[in-house]
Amino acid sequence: MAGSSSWSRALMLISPYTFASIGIAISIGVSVLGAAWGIYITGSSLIGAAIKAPRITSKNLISVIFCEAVAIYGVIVAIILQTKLESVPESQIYAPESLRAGYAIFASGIIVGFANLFCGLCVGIIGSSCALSDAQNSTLFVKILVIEIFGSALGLFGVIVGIIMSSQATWPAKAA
């Protein structure tokens, strides 16, 4: 490590618990950001289109619920990742197994967070178009809703990949 650059040295000296905690925070924080952004996009179009056709308000709330599910995905994964944290003796904090566990939780959090960010945007944009097209032609609602369901599956894919990646997080056993 003597010949390594200052960045690699700095990254190697950061505790795996810090990486794991940042991953958990990114999982929940970025997922909630994606949900909020999707609700903003869908809600503004829904309110605008409801001026022309008030009948669309209640049935298009499903788009807002789909966006809110994105935040729930992030909360669920954050809870799962939090249960993966274990205490390790001071002598084993930088053991390869500890580093792998910290990086696995960090990567899992990033994957889930950003998958849910883009899922929230996707569902928000599709929900917006669903509200606007439903205001024009009510027969299009179910057709666009099916597309919105496929868009919301992106968040589930992120959750699945995050859970699979976090299964690699095993901390060193404590000395007896």
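This structure is a prediction, so every number in the text was calculated from the model and none was measured. What we label the rigid core is the largest C-alpha set whose atoms superpose within 1.5 Å from one form to the other. Residue numbers count along the first chain shown, from 1. Compared with the form predicted together with the partner chain:
After superposition on the rigid core, displacement of the C-alpha of Leu11 between the two forms amounts to 2 Å or more.
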Given for the second form:
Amino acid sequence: MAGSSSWSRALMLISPYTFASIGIAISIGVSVLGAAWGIYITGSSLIGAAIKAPRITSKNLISVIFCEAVAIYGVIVAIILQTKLESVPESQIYAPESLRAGYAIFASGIIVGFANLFCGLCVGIIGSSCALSDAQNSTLFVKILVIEIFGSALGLFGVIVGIIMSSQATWPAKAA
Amino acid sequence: MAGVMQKFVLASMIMWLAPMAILYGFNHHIIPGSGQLSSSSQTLLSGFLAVISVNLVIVLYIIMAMKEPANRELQPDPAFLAEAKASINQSAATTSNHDAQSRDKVE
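Got the form predicted alone; could you also share the form predicted together with the partner chain?
So here's everything in the complex, that chain up top.
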């Protein structure tokens, strides 16, 4: 009876559709979590600092745009992943090719979700400091914007790897 | 302020619509030449073009925002400013009065 009930067997009998759907959910859900976190951190600092220095609002909306771009990356990858989710006939559902496709979509979703989560958080905190220091001294804005651009590149890395990962998710062709 | 909001809303809408349009075009083979691509290269190309379009909108918005001249029309509320100045002058007058009184008492 060795091997008839073991963790590896249990994990392998989870349908690849489960893994793929969870990957899609994580890619959009966790990305939006990061973007929202960033926007509310930046937004509250921006509105507070604009009381005494109303001139900062026009330029500091750039930080909010960076955070929103993080959410859009999550949506782009979720749309790409859901076009990759195909039906396979029941005989093929546990074929190695199916499992590979399910795991690839799962991994792609996790990559994009968590990269965007921390990118959104990073850009949000930098954007908040940017608004506060711009209110005091407007020459500092461009220098802090450079740091923000580096921060938003983190989300870009995650999206690139996620898209490359998902492009190889091919399900087995329907058996005759 | 209204101009700032208009530009922001416009940039946000384009930032959403452009990648969606690119993905839609590739998936439904509206874009010429997308029918001949294999599935994996279609995914790669559509994904990268969508991400590039988002970044392009961001760069354009940054250029538009940096070009704006620093406008002087938005100042703190003038009544608030006048009250603040009056209170500073008043406290300066009272401290000078107190200094004068303390000098008398020491004598």
